[in-house]
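Okay, so here's just one chain, in structure tokens, the form predicted alone.
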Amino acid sequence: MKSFGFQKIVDRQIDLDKADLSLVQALARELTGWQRCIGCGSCSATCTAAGMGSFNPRKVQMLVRMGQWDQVAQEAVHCQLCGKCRLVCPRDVDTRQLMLEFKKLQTISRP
């Protein structure tokens, strides 16, 4: 069979019924304002680290909501904790504290 350079893509769907959302629930209890996030992207628009690379605070929060902890830990490393995201948040979410908590995930061993 002739190859045209195409390949099959592995299914990238996330089954939320099978995702580990225990840390999401723990974060919601500890940081009550986190659930006010509407995903508007204001944090990403003003982020210093996002301007210098591919970091996206909004993406990190969405990954957390989906229970993708390995990716959260990899992305949160890039946050500089400057706090600009918190200043522009229309829902007054303490995004800086969230990023600090996400950075702590690096030290937590996930199964």
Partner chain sequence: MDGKHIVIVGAGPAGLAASSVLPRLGYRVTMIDRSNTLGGHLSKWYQLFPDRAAATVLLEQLTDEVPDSVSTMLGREVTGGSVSSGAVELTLDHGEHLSANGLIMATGFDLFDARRKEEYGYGIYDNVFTQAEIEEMFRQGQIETRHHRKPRSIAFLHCVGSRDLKAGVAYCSKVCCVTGVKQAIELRELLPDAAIYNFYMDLRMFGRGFEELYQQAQERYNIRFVRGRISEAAESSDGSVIIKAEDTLTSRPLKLTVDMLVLLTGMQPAAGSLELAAKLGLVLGDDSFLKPYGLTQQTFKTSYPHVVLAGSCTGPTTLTEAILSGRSAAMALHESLFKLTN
Given for the second form:
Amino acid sequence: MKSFGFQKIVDRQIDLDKADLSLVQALARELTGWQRCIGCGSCSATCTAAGMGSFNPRKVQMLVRMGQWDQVAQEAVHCQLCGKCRLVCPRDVDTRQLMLEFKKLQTISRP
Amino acid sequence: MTFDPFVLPFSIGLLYLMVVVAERFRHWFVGLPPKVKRTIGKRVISSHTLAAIWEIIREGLFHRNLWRRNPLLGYMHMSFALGWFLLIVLGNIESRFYSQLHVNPPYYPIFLKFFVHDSHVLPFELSTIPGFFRFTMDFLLLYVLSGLMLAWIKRTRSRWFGMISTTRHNAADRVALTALWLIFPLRLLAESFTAGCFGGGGFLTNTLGAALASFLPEEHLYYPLWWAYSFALGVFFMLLPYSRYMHILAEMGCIMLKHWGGSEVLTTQSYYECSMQACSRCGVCLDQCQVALAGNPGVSPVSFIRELRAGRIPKEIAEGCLMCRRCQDVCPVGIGLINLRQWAREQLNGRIPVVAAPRYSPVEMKAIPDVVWFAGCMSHLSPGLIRSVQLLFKQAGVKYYWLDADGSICCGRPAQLTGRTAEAEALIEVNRQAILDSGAKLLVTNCPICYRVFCDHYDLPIEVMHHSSYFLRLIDQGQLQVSRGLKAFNLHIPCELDRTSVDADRMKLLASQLVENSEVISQSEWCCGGSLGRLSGQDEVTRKISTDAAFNTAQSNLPVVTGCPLCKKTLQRYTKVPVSDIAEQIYLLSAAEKVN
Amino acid sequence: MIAEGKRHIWKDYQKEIADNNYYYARSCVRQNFFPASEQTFLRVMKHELGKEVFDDPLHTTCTGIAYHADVVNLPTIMTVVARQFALMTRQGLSNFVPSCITSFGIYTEILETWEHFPETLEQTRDFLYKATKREFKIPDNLAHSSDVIFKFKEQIAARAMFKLVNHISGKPLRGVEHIGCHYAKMFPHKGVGGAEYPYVLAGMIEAWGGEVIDYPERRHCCGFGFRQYVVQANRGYSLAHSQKKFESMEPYSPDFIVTNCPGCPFFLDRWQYVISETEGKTYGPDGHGIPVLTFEELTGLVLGYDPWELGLQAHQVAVEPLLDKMGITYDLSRKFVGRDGNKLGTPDKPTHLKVYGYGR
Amino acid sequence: MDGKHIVIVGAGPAGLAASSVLPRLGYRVTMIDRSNTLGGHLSKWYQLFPDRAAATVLLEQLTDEVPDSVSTMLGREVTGGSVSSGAVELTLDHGEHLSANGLIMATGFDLFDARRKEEYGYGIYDNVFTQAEIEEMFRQGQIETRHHRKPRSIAFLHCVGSRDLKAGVAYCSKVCCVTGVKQAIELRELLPDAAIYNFYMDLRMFGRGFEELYQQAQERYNIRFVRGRISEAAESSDGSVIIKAEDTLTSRPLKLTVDMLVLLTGMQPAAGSLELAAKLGLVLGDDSFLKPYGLTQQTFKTSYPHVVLAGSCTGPTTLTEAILSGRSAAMALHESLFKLTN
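Next, give the form predicted together with the partner chain, keeping in mind that what was shown is the form predicted alone.
First the chain shown before, then all remaining chains and molecules of the complex.
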């Protein structure tokens, strides 16, 4: 293959037609409450880990909805599981529980 | 005559049992880490063994813990354990008089009344002894049967035994239970019929035999009854390793391991396996389990252990628990239920690799402080608590360094509770270094969750205190002046402080020093339900747990005082009575003192 | 697709296009991208339609390319534009027709600015006068050269030698119309058909017998983006954008793409080559690409002009399959023959993309 | 009140509510509406938010409360009129004149013409609908695409013709948010396996039970909410609609193909309302809705004491508000006329 001295830019667009949303369905069955999230960001604001890097629990939940599992797994590793997020969530979402599940995504290989 | 074919079912069962159990114990011993094995080697011949034996007698035979809980329940369990044990011991002794041998076949004492009755000739000098044995053995049989009767009653009247819920049995348990319940009535009938035909029974068997002989063809019935008795015993022994009755042997194993292996043995795979077998499925934990009470009995330890025994670790059961320790506090066998659940979680969640190292930048210090203060992340959501602690430090003239002033990182306990031990270790290491770097000789925390992990896993060379203990000390030393101004309230002891610990006692003592003389403190033994231990479960159950907890904690609608920011926040959500941290109350009282 | 709905929209976006007497402003880059296109426009206008078009050798670039690359500032470009208008005024003309879409956008934007900010117009007049002693009138009519062809599409259809129809099957050829971003996206009412459903090229295709493909990414930019292409390290942006369009149009199996902007045909043509060389992917059948034409080239083909005179050999994607479908005969041996009859030289043969008349 | 005559223009919920009050106070009432049916937009609804009550039941209740003495003129239009002190003169389309002592403007709203937001392709793409068409499908009990297929994916787009300065609409139309949620839930019941999306800028769940409905939609009905406005739609070869939006909560552009795109169009002043207002010399606000005396107090009053405003002719309202304002406007007019005569 020829090189022309530049790289094609990878599209950041989320293609929901191609995203794997089956896990979202599975999550909906297994874990209750997480769909109630309205993206208010109070979890991220209080997060023990968020202040010290790019970790953003609110965004992780949103990425889940979009089926961006690889990114979810990459992000979730930064969670320290302290559970402060649970206390501030106005929609009573157990964000910590979600992050624990997402940490496991690292080991799940997807097609 | 010392043999009859009917002894075979019993003998085969017993032999099978011995082989299986021996293999299990061997497996557990082999599986122990070398260090523990060395400790055991040193302790076998020492006072540890005596202590172990004493505990086995106390708990295994007399069931002291159950007596304490409910005398009827204690009596029931004791009648089985002690009664059967004495039947075996005395039966053995008795049999020696007849056989004149030191060693008899194992079945001989069990079926002695078949082989030996009145027509049996004894040397003259021993002729008074059978009467004593006949009476005693019959008495013991009656004692066991009385227990059996209570067991029947308990199936339908569990509340008489201080229990609301009872356990449900699996198939092996059911058959074993049936066999066990048959053993003693069959023995009674076999011995009575034999006595009816040949004489030689005691007050119970003789009388019953004589009475029944009037209308039953005992001479045809007694032999089949011995078969049935032997058969019941055989079945029971065969099923024992696979049923809850394995607890009889495993409990002894656990007690021995605990005394011989020290605290290190408690977190070994072998101990977990042995202790999960040691559960007698008595069901005492059921009424303590708030998750069970809130409608999810599957999460209770007794159900959890049943799954573990079957080789399963269902996620919702392993993760639904609050880790509140209430079950562990009452377990008559003393099983380390929290550790066991923790172990299960590690199996589920612990194997995922830890990728990210925690990032952390502690604040710079100017001088070495008296106290390094770790408020804990939850405390940051309770500014009243933070402020009270700061002002109390100031009043007492304590030089402190606030390690997590900027929010800091997590103590590691929450990660640990999820079973992610390695992840917790990474956090612990960073925090530990920061604590040591502070140079302080004392670490104070507001959060019992942090406190638990600081004590148990940080291996710190400095003293660690929960703020309640620390403020008690400051008051005792006169560094803080506090007026007794508090009216009646409910004291809520946080689970992670451990209700059975000296820390909890100190918190109670502190509370008693805050109230006006005539005022009452009622103590709540409930977990607030907001525990970080509960990793998953239905929202409705979680809410019910907390609703129940808040209801039971805020008794008489009096204010609640606790020592944990998480409990505070959780209870606040579910009750209308004021909920505060004990530090906030101390601050108010000390401020009042200053004004006066 | 509800055709009635589109026509409803088109009704709202009619623009006035002058009938005759045009001042033609050429593009600075088209000469080397697709060299015969502008000449074809003049030829069609003068010889087919009998219109007066003044092709002024004195005019310059509008400097839009530099403006969009942040090299030239607004007062400067306004002065340059004013000079073009002065040249038009000197010829006694008032209908300005630029060849370039970016120029069209620049002229539109500047005229709009002058309308709203008369003081800027006065300042520009002042600058121009000081610089060149020239004066200018604002054109009565500004239309892009594709607007003009659109206006006369029926006359052209009447003179057509070939139709956009498969001459064997009789089925209409399927065309993708790609509009330059600066045509109507800034000022929808200045473009025929508006910005959402532009009609300027679609109208030509329909008038000449073809069928317009409406594909999902029709609004997307070709990827030129000025800075994206001008800086070599950024060319990946340009490429990715073009590819997004190809991926989107591929399922509709277009027979050709027609464009009205200098940059678009260039990138839509050349990037097909680059994609085939880097990824082995081609978007037409059997290793062919999708032929990309300027609207002048398409007009020339319809009118029966010789493909090589139209400069179609400058295309990297082979246009021969389209010519074959339209039934246009051509002499492959003359593809790379210059004016003097000498060989122009042939490009290297691509690895994947199918081409015709290449040497090796 | 001793047979004074009041004309109510508009027989929607506000007009109906007003006409149920006034006859009992002794007025002679005439109610006029352009359309041939009572109820205005309500007559086109299937179920109401937030409790999913049947629209027909409410409409029946409203019409039942209108006394028989009210003379109802349906299919009739007011073509001219004037207001003088103490009297209102109206001309109808058949040339007849009506004289009244008081006038209630209950002229309602029109739905925003979705074709004006060209980028969504309403009227061009086969499978772009408005909420009104979906409501009609619910009434028919049949949800299907223009190609008579059961949709597997549906996207709702909020704020079409609301809060859109480019469409000349600065205001929020208030009811579209909850309508989108309600219709998503109704769709879910008909299509258990479909993917249902709501693309929103904000979700303004201000009314009682609205937020709870939203929460149910998230949790129980598995409706996917995406915070981001769809910027463009395109039609794919099979007639499905390809939409582009930003998922603002992950800050990434997003593309999605749906079988149906439903535009939740906002409210704009009814064309008839504007015409009549011009004839009667009533004042319009910046938003082109009829301008009442005050926005907090005296929201029914105009510059004429005997002309009052009711319902959505003064701006987007919910049904509840329209009914309340119909009754209140009637009372306000009554007070006013009482003061005038005493």
